[in-house]
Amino acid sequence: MKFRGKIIDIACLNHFTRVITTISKLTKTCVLRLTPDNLFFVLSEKVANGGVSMWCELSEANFFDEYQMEGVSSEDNEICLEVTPENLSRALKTVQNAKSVKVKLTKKHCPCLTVAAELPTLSSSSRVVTHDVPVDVIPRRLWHEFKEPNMPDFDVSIYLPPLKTIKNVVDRMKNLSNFLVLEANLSGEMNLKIETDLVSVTTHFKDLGNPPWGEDASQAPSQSRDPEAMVQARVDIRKLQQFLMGQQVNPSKAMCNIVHERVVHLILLHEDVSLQYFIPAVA
């Protein structure tokens, strides 16, 4: 197994760091799956058991100037590592003004992702700062747990209002209740609601639009559904807040799919990054 990548473009380095920082806000540990063309960050808690799951996909060509990897074997040309994204984020944040950054899979006292940055210097000698981020290599027999999640057979899909707006609403609602009902319909309307014995608060959004799932017709919400009818899911407000707090990707598109009373599936798209996040509904 071999992996090494080199980032020279400072904008790519900053963007890559923002993505890793976003992931570090969503989970303490996750799996980094390396393939010849992509990097995936995966969290696969069982949604059925009340856990959240995440799938973040990056194209290596959009971040790395050089990228080489050899997987476990020619048939299974992948590497799966368990990483602590916070540690990787910290290492990258300290080298934001570097001339170049190399990320390499190394064997020190344990397997590590070694981040080596060549820093600008006034003299002719070079200055290199190295961070070793410990990782665990995941054996081949467990890889099946880290494949792309299936798109749920959702009842409603809707574009989200600006994430900052939702975050402000959710932050206020969190002081009143531990649970939030997210509901939407096929007429571009979405509501965030909390109901307790003492208070009932609803924030309405309208004219958001519903994504056209043209090629994914099988995934499209049922055309027989009344466009005004609301589909809803009640979720742990902290899990939604955690997702909103971590956002540094600044997506060009943000969507929400709801399976009625089962799951909320959030999708953020930004040119070269896609992030999916699944929050299970609670009764």
Contents of the next structure:
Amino acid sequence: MKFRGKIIDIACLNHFTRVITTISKLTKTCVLRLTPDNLFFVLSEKVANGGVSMWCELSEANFFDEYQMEGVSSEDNEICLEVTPENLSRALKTVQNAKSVKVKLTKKHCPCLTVAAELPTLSSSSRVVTHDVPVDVIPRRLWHEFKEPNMPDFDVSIYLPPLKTIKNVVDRMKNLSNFLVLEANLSGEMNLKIETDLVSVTTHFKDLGNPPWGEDASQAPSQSRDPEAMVQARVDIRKLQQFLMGQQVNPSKAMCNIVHERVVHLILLHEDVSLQYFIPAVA
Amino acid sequence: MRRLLSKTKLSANMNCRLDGNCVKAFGKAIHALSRIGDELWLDPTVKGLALRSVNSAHSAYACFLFSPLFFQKYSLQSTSEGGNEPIKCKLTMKCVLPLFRCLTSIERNVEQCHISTGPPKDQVMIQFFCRHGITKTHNLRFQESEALQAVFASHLCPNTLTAPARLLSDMVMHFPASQEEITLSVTPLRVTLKNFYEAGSDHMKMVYTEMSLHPDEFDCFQVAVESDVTFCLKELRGFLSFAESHCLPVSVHCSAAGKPVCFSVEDLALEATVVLATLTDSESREPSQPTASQTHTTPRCAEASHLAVGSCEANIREPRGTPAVTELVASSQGSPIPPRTDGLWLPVEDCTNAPTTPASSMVCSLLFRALFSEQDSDPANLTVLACYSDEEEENMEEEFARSPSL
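Shown: the form predicted alone; wanted: the form predicted in complex with the partner chain:
Time for the whole complex; same chain goes first.
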């Protein structure tokens, strides 16, 4: 197994660091899947995560100037590593002004992702910093747990309001209740609701627009669905807040798919990164 | 802890005035000192006002000496009791730090600061003259004590590096704020910094960071002996921040593992030094030492080298006394103390010759020499702040010992 990637462009380095920082805010550990063309950060659905799962896809060509990898075998040309994204994020943050940064799989006291940066100096020689981030190699037999999630049979798909706005609302609602109801319809309307013994608060969003998934997209047999009918899911407010806290940049597209009382599926599309986040509904 | 007060107590008043900009620098020094220890020694001398601190494990010491040039006005006045010995006072950091906590607001509001001590009041008065005619007066109770001073013959160190503070800050920045200790490796070709983890810690999960610099990056690079010294990074950060804010080059003096490492800056108005004990080269490091320790660093520092005994201050360039003697005592526990007739040394050093008892291994972690004043030519007034007191010392004329505050 071999992996070596080199980033030279400062903007790419910056962007890569931001993606990893976002991931680090969403989860403490996750799986990094390396394929010849892509990198995936995966959090699989587990009780320990509270049922949330995450799938983040990056195209290597958008970040790396050099990218070489050799998977476990020629049929399974992939590498799966369990990593603590915060370690990676911290290592990258210290070298933002580097002339070049190499990320490679190495074996030190344990398997590591080594971040090796060449820093600019006033003298002729350059300064080299290395951070060895320990990782765990995931054996092939467990790879099935980290597959790309299927698009759920959602009932409603809607574009999200600006993330910052939702975050402000959710932050305040969190003080009042542990659970939040997310509801939306096919007329571009979305509500965030909380309800306690003492108070209920609803924030209404209108004219959001619904993504045109098209006939082949999986829609529940509801072509006859009333466009005004609300579909909802009740989620743990902290999980939604955690998702919103990590977002540092406004995505090009932000969508939310709701399976009635089952799951909230959030999709953020940036230029070269896509992030999907699933929050299960609670009773 | 038994404290023996000087029989020949002399006292004087210190009065000084700082203008707005200097108050900020003064505050920054206090911030840096607060990263070292919980107590602040205020030592007004003819050479200037010295602020010192030491950590509880006696493995880190810092001294900021503000020369009279730093102040708008600086005077030492003897009281009617006669004598010209300034008093030394010890303050708790908890009292002093809050006064200087918010440096930006000090910068904006404080126009002048007066600091004065006076025996009749048993207090230090710190007065801030602020904008809009507001005056804030703080009276802090001090505990009179002998001055604290670690002596470190930096000019005897085989390795000296000087670099802009920015360079060292940039190096240190790569290590997470939680990183306790780092190892500085110096060879004639390269300077390397890497993080250090105690054996047995969960180092499988930790990120190893290493970085190296080329000698060209240093303003001064003298390496006579290859060495690896491991010291506590946390205690250094405050000092580096101070040095960076003053754009001063930092000198690093180090030698073999186990011997202290010293970082210093100076300009016309001030000199600042941090001396840190380093880990010895021992293979096995028992995490538990027989001595009680408040901080987890204490066991290590009991093995760590002494922060020397000697006749020189770290920031003095010209040698005083006989440095050769200093080296002997500082480096080896078992070496005999050469007899001196001028009374600079105390038999209390006997503790270094008896390393077997847990108490002595603890106290020998750091020996301090207290000097009443730099210009005090009467060697008989010298005191060592170290070791447990012996009864026989009470019979010694004008020589006192005090057990370390642990």
